[in-house]
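This document starts with one chain, in the form predicted on its own, laid out as structure tokens.
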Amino acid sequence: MSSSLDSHTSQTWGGRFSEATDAFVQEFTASCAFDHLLAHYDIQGSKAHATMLTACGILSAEDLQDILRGLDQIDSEIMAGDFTWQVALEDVHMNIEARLTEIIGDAGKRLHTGRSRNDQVATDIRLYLRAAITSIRAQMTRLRSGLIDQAETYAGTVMPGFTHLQVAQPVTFGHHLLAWNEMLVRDDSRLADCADRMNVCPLGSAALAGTSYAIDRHMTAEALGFKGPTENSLDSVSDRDFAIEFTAAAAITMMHLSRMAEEMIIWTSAQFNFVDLPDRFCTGSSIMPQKKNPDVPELIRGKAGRVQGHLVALITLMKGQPLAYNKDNQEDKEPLFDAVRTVHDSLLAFADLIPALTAKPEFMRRAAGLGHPTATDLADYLVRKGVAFRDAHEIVGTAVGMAEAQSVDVAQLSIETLQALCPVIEHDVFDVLTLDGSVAARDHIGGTAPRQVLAAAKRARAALG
């Protein structure tokens, strides 16, 4: 049985060329070293394509039976690690097609009727990314569930809330954890939007103009679980918006994980000592025996920059390309694959870590009492007594200055001192100057009062589905 692979070019497209590809160029242009990750999705797409061709009378039922049998065998070989990838065959598509032809003969050559590698790879990447988003969102749900559990546990645990990393007002640890959850809610929504927008099928667009065969693109799209076929063949083979959009969503997610990581790193330091991470998520020092380093949060903080770099790489890759497909697009896969792996594994790591995190309420409360955290409560108290807010702000600012001069908290000033600043102040002022009184006063939706934290956690859990 003859094949184009027997030609001196050793390429499936070799008929046009009079000399073999330079060995370095062959290595330089090949992509099977990384696009083999698409193999299962390539086989999935090929099965749907072959089934459609048979339904349209373009392939025989016998050819279809052979193709499906051969593709199943190849899938098994790849899963078992028994498949030999050949650089000479360039990419995942040609490697699979060549092996299929080797197994079933000429029917393998007929599989490519009515399609091109251009629409084939565009379909494969969408199938791959659709599955990846499902897996990533599952890890995100695990992380959110852990945060909600911990928020309920620590709904009444007082800690300092910061602005500019300076103590601002007391909040509860549960409230802080639910702030992290809100970030992830938006991240999950972005991923869901991305998955919905990309869920259309390019297969059948062929190289760029469509195909002259009477194919049924709706049938192929339905078989692969897409909402329908893409509308324009030129755009179909050259579009990588969906990969950029995913990487943008992944970069935002990693930014949020990095912020969480940064707080964990700060909180585990001896200067804060707010939380304890289990030993299995940390490492020690080769020289300092006392060290317990928060390596997992530090690595996630670092990996955020990696995914942001992939986003810039993909946008830059596409910005100068004319329609339709260009070889540049081969460079879309490694950044995309790494972004998928990085965000998935980072979410997985935090989903395992968060339920095992332990707060240290005594240290949190001690820190919450520094820096006059209830000064705003004093201002609000004065406003409720009829003092204009700007006047109240000035009075409290003076009180803070006096407290600083005495090296005490504003809540420790005597009633006489406070009344000298403003005669409307009464003994009940000390009820609002306590940490617990301060957080309890924020008793509205979105507030840090323990009752509201528990209600918010209940809503968050219901939203998980």
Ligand code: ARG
Contents of the next structure:
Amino acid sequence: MSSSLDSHTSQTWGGRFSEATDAFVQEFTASCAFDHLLAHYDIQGSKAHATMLTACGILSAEDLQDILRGLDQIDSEIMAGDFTWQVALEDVHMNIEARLTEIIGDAGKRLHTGRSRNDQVATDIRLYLRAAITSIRAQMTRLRSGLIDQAETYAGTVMPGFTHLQVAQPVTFGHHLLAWNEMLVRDDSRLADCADRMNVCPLGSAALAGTSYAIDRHMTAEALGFKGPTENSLDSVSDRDFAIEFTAAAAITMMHLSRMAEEMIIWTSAQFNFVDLPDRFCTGSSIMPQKKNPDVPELIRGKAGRVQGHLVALITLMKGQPLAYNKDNQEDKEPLFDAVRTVHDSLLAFADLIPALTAKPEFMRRAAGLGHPTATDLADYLVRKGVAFRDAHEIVGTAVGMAEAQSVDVAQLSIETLQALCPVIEHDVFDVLTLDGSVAARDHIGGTAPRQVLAAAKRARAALG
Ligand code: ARG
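Given the form predicted on its own above, produce the structure of the same protein in the form predicted in complex with the ligand.
To see the whole picture, the full complex is given below, headed by that same chain.
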């Protein structure tokens, strides 16, 4: 029998072809320029597959030894950067297989027994993504831990809380930082969920229908650390919903990082001046010598758009595909790889930055005093003295108007002025009108009182595991 390499084309699948692939088409259809990222996982999958074939009596023990040795060598070559990727060999799978045959001879050609690149690539991406999610979650944990530490440091630091970006009520900076942490808690659980759902092994699904060899799919699944084999071969080789799900989780994470970035950018402006970013996270301007720009947060805000784009690309890629595998799916890799790298690096950057961020409590406090932030506290005070909330709202509205007319804060109105508006008001009103009194009063789970922030930080740390 002539080997495929003796046929009209040099391709592994060239047997039935009578002319060589057009040079441009070869470039156009090749994926090794990017799917080489899967190499290590491809090798792991091949080792598990070959071991299973031997256990099932389909491959000899000698072949297996050669295959394992050859694959290890290739793994090292790739890691050392000594591997020559050939576009003519199309993708990561065929590059590795061809090199294996070069190293160990005919046994290399028997590795592909009972499998297809379709179940192979579906397995590789899962292995890759599983590892990627683990390292992304490690960065997430570092970031959360930094936020929790800082929340404890600033548990009693008063700053303005905003709605509509207008000063609304005073909050503590620690409370604000723990709000960020909560977003990440949900992001992390989405990632964990996604990793768990996709942790099943497509190997053995072969091209689309399964294989006629008496293989043991449980064995390969177990060897690769999957929960078990996938249930349906057609579905296994075609759906990339797990990659879409990951990218959705990554896009949501980036959206959260982008919101944090936006606040840091606002806060570092001279107009706010709430926080200082260390110089090593900023850059200057080539023309304006005074500038210190918050580049890292700005870039993360920008990169959020890119991951959102990847989500749209992937979900659109999938929606028109009939069962089972279609070459469209080769387009899954670049968006997925980029989403992985972007979310990982963005988390890493913030995990480094957050512990180095310093608040400027005096500016925060000054800003919190602008815009009558304790007006709600005055209304609540009146309610506690028996006034109906709607009436209290009205009275405080009048008080705010008077304070505005005098260019003072409502907390600075005299007791006589306040009593003229509502006789139930006594001297103790000034306890609730202060910023510290206001935050201390919100003393329930989820509230901004410093002691609640400390308790919440403790729970958040325990949840980090
Ligand atoms: N490079 C291909 C991909 O990423 C591998 C699977 C190719 N299968 C095929 N039948 N052409 O999707």
